[in-house]
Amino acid sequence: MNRQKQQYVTIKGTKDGLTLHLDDTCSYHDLVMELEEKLSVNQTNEPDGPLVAVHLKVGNRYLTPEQEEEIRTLIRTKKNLVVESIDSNVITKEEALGWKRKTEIVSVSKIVRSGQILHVKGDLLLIGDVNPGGTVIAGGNIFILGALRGIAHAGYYGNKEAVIAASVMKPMQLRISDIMSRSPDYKSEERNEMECAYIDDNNQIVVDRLQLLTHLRPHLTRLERRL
C-alpha cells in the first residue's frame, strides 16, 4: 500500500490574501523544495492582477535572516505574490532580552536632583524622591516611594495604560504616553497618602487614591489571589 507523502506545506485562502502553514519539522531544504512546487502548481496566469498578500506561519522553526530573504524571494518570483508578514513562535536571544527590559521591574534608590534625568525600558521603583527640575520616564509604569516633585513621564513608547503612583503626589508635570496633565488639576488639594496617576476614558489624566489601581488596572501585576 503506498503511503502518501507528508504535506510540508498547507495553502490556505482568507480574505486577506494567502496564508501558508509550513511545517517546522521538516528540514529547510525539504521545506523549500515543496514550497516551489506548490507555488508553481498554484501560480496565477494573470500577470496583471492585483498583488496577492502571503501571510506565512512557521510555527517554532526559527528562520535566519538569509533564510528568510531566501523565502521572501522565492515567493516574489511567482506572478503577484507578495509576503506581507512572517509568524514564528520563536524569538532571538538578542529579541528576548529586549523584551524582558522592557517588562521587567528596575529598582532604583536615589534622589533624582534637579537636572538629572533617570530613564528605564520597563516598570521604574524608585526608593527616594524626584526633586523639582528632576525627571523620571518609563516604558512602562513608574512607582515612587518617596516625593514626586519634579517630572515623571510613563509610557513612554506610547502604553496609555501605564501608571504612575507616589508616596507624594506634587509633580512640576505628568505625562503618560502622549498626554500630559495640567498643573492645577492635581496641586490643588492636599493628601496625606499614596496617590496615583492613569488615563481616564475621557483621555486626560486623573490624579486618586492608590487603592482605585486595584479596580482600574485588574492586570498591574501578575500575582493573583488565592484563598
Given for the second form:
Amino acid sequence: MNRQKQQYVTIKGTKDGLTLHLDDTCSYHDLVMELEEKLSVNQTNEPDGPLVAVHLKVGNRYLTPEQEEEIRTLIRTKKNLVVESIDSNVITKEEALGWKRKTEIVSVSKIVRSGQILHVKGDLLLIGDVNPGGTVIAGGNIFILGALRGIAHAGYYGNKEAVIAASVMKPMQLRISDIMSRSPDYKSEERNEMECAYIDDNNQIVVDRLQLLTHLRPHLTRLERRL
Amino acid sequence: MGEAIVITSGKGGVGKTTTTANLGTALALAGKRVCLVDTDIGLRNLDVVMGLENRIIYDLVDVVQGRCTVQKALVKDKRFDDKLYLLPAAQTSDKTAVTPEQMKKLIHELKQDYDYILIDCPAGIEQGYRNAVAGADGAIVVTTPEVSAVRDADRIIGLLEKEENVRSPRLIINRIRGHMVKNGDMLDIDEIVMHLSIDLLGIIADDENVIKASNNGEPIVLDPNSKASIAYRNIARRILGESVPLQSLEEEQKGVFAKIKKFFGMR
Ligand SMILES: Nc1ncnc2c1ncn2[C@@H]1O[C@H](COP(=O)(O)OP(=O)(O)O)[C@@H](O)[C@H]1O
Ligand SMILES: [Mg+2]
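With the form predicted alone already on screen, would you show the form predicted together with the partner chain?
Zooming out: every chain and molecule, the one shown earlier first.
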C-alpha cells in the first residue's frame, strides 16, 4: 500500500471557488512541491471552462512578495485557476508599523507658524493654530482644534475621502488628495467656526458645517479598528 | 551673571535698533549695568541712534578675530556714569566674518560683567540672525501692526522656539497709530497677540519725536514727557520683573470725556 504522506495542502470547494489551506509548519519547499503535485492530480482539465477563484489560507506563515508571486504563477499555470486572495495571519513589523502610521491619529499640540511644515502619515489632530504661511499635511484626515489660517493638505497619498475640519476655518489654501482650492481674494467677515472641507460629487472641495460629516463620511466613526 | 536678550523681528525697519537703544538706556537709568551689542555687520546704526558714532575705534569683528580685547572695543556712554556700553558692529566686513560659536563665547564673556546684554539683530533669518541669537538667553520680537511684519514675526518666533537656550520670546508692537487701528486700516493689538500667541511685553505709539530723537543721537527715553518714553520705561520695568499694567493708547488719546463714556459702556 502506498501510504499517503502528510498532507500539507487541503483543498475545499466552496461556492466562491476553491479554498486552499496551506500548512504553516512545513518548509516552503515541501509546500510548493505538494501544491504542484496536488494541482496536477486534481486538474479538471476543462480548458474552456469558467475561471475558478482560488483563496489561499496560509495560516501563520509569512510569504515574501517573491514567494507569493511564485505561488500565484504556479496556480495560474493550472489552466482555469486564478488566485483571488492570499490570507496570512502574520505581517512583518515594518508593514505593521506602516499600517499603524497610516491609521493612527497623531495628536500634536503646537502652533504651526509661518514657514513651518507639520507632516503626519495618518490622521492629524492639531491642538493649536496653523498660522498664515504654515502648512499641515496628513495621509488621512486633518482635525484642528484651533484656527486654520495657513495651508492644509489631507489625503496626501491620494485619499479623496479625507476631510479637513477646524474650529476656525480661514485657510489660505485647502488641498485634499490632488484637488486644491484657495481662499477668496476678498476678506470675508464670516466667522467660519466649526467647519469642514471635503471633496463633493463634482470633484471639488467644498466647505460646510462640521455636523454634515456624520452623513458624508460615516467611516469617520471608528469604534473598532480593523485590518 | 547677567542676562542676554536678543531683539529681533525678521522684517527690517520695524524698530529693532530703536528698541535696543531705548530699552538699554531705560535699564541703565534704572541703575543696571548694560551692554548693547550691534550685530548688524555692514549696516551698523545703533551707534548713530545712541550718538556714539564718533567714538568708535574697534568693533565686533576686531574682537572676535582677536585684534583687540572686548574691553578695548566697548564704547562707554558718558551720560550714564559707567552703566551703559556699546559694542559696535563692523562697517566694512559682512555677516560671514563672525560665526555663531564666536558670538556665543563673546556674549558669555560679557555676561560676567553686565546685568543686561541687549543684542540688536539684523533683518532676515540667515547668518546674521543666527549670530545674534547664538548667545542669547531671552528674545524680544518687535513687530508693527502690518500684515507683512506680523507674518515675519511669526516666522521668527517659530525659529526662536527651536533654540534650546532661548526662553520663550516676548512681543513688542511698535508704531501703533490709534486712528488707523480704529478705522480697521491696521491690525489691532488683540488680534496680533492672539495670532502670535506669545506674551506681550509692551506697545509703542508711532511718534515722530522718536525719529527726531534718534537723529539727534539722544534716545527718546531720555525725554521724560513723551508717551513713547514712558512706554519704553514701562517695558524696561517689566524686563526687571515688575508687573506694570499696559496703558491703553486709546485712553491717552481720547481724554477724560471718552473715558467716562467708556465707563458707562457707551461707544
Ligand atoms: N515708535 C516709533 N515712532 C516713529 N518712528 C519710529 C518708531 N520706531 C522706530 N521708528 C523709526 O523707524 C525707522 C526704522 O527703525 P529702526 O529701529 O532702525 O528699525 P530696524 O532696526 O528694525 O531696522 C527709523 O527711522 C526709526 O526712527
Ligand atoms: Mg537696525
